[in-house]
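Shown here is one chain on its own, the form predicted alone, set out as structure tokens.
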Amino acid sequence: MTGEPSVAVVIVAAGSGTRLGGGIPKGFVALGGVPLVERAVHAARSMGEPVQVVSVVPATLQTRAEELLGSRATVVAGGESRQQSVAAGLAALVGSVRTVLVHDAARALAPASLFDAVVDAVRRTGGGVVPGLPVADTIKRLGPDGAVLATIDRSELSAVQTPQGFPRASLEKAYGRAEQEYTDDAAVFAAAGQPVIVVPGHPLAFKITTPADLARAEQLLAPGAPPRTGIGIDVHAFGGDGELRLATLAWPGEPPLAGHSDGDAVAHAICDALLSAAGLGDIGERFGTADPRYAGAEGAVFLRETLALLRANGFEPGNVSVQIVAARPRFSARRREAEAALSALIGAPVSVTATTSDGLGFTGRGEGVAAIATALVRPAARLP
């Protein structure tokens, strides 16, 4: 961790996990060979800014957790209840922290992008923020004898997840006033009269509570897990400065493409396809023209940043296919070279083909280049 962090993540891993079985506390049960608490810490450490990570574990396993997590997290002993454990985590925060996320180690597959989104919402609203998913099932209210009393309007319901985010000072005051046990931190916060909103959650942030949940998580991490697919399209006009960069290669003698960066339509389309497949937005959202770091940047820079985002969110590329539509440059003579360069950079097979548009449109008139990419990504079985 570099710099003085303004964000902290308190990861609660002090529960017994009796419903999960395994004979050890839930946070230390292995998923894909990695304990749940370690996976949760990795996600927090993969956020887009420096963070302090505090892991709250059973007192009997504090030494083991310190050996497991090393410098990646501050380890403290939890209490008899979840609220006592969170309070112990809050007491370990450094002075620079202004925003606190509280996260369950049992939601070990929650991606770093969800943590970042919650932090952004806390800063934007100044209140509590909870990620949640719409309730898909019809919900019935029952009487003590099992009789149906009413059908609940599920449009008013949300299945909430963690990490839940709060302004530090307000959360500490809420915990100081809590007079009963609540099921989550948002309830503690709301009981103190503080506002809480729900933002979109993530399907991977499900809670691993039972053996069936663990089996589902293992299946998602398995090499044979279903891949996810994404599509990316990028277009750039000729007219930039310097030399043409396309598919990360230099093309001497060809007119350059215009853009905030080097205009490499192939690299940019691949980034969009990978981000789309992983559910991480698009290149404009992640590396927008307002960011001076990417002014004039080569396509390889965007690809490396995109791959880092994928890894941080538990994905790895499977393969990529790109179709270039352009009257120039003549691509066929360098196709193998481009495929080799892109495959080495991405760490997965990349195929590139090129075609013209028979004189139609801006590409047919030689005004620019279009690239269409498709990508497959899959959950990464191991932490990087």
The other form holds:
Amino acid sequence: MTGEPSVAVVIVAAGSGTRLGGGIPKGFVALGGVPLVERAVHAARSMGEPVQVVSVVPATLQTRAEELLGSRATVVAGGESRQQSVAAGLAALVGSVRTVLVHDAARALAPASLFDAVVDAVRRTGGGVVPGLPVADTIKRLGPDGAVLATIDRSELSAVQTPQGFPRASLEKAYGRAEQEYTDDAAVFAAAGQPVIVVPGHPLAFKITTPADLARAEQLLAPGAPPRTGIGIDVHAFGGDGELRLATLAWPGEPPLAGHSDGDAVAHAICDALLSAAGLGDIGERFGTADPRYAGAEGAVFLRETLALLRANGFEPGNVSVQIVAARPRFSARRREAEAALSALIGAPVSVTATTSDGLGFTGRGEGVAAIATALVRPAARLP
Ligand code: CTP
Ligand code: MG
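Having seen the form predicted alone, can you show the form predicted in complex with cytidine-5'-triphosphate?
Expanding to the full complex; the earlier chain stays at the top.
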């Protein structure tokens, strides 16, 4: 019996993360620079015994998850509902597995000790085991009109978490029989007539559902390390051949900006703001305005290299805000598009606003474009 795992952890990360609103499925949202699903896989692999880790992800992100997780997990595509995703994970278990834990990637900070405690309890009781915490609030049962019907005795209540553990054979049987959707695996198990007990949960096993939950998780990872702000300004004159490139977008019909690169003042101001926030100098010093490698280079090239520098120095972007001062182009119609393109490049929210200078100065005379950016960066938290 060398290394054949008797425990498996199925980590479900196939949800869309609608309530978090990060624009990508929640399991792939970074927490301290590390995607939630990778954090959950790391916790499972830090258990006290060999485990098979199965990671269930949206079908569209299966390749990306395989690249991210490598040999650390078996990656399978999930289903429409959480229950279908768990079923897909169960189908990938290896033969030696006797105990299965099912875990939400959304509970990314649940510690390995909690996984170990749940496995111990499954082996001890032979039944289902869920971690739970006492309920602190007073809970009321309501009628359809919002009238209070009763106060529930909260000493009888538990707010349950994951990982939830089960003997493999009984869980598979319960999943085979399930005739409706349940909100957790313990409910599927109990519906098949199987016993479930609650063991003490862990405060770090809270579920990341909303942006406030994610912010709280970030704070827990980097206690006392304040974010840093930076500012960047760039100006380019109109001139040269071709078409305008601004905020990484092409602007057909608009005159181009002059410069050694493509003159994308928005991208350059953002680079300076990020570099200044991280204390890494400025774009001229880092990338050399005369360096032939950057002749005609697009704004996206500088942004990618700036991000790589930031990460190499232990920082990650928090958010970026940039304002364009220009008589043209008319920016408002493409603001959302610019924000989406820049946010995707930077991996953090970027907001872009624009103003004219009321006919005053070089921007007012339409001689060029100015951009002013501020950025927030945080020390990147490593895996715990
Ligand atoms: N999940 C899943 N497959 C689904 C739906 C949910 O694997 N079809 C997973 C989620 O990825 C998450 C866990 O189940 O790890 C708990 O679900 P929830 O917190 O609701 O996550 P999402 O469904 O992604 O979020 P939302 O409901 O806000 O869209
Ligand atoms: Mg959901």
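The structure displayed is predicted, hence computed values, not measured ones. Whichever C-alpha set is largest while still superposing within 1.5 Å between the two forms counts as the rigid core. Positions refer to the first chain, counted from 1.
- Once the cores line up, the CA of Tyr182 ends up less than 2 angstroms apart between these two forms.
- After superposition on the rigid core, the Cα atom of Ala250 is displaced by 2 Å or more between these two forms.
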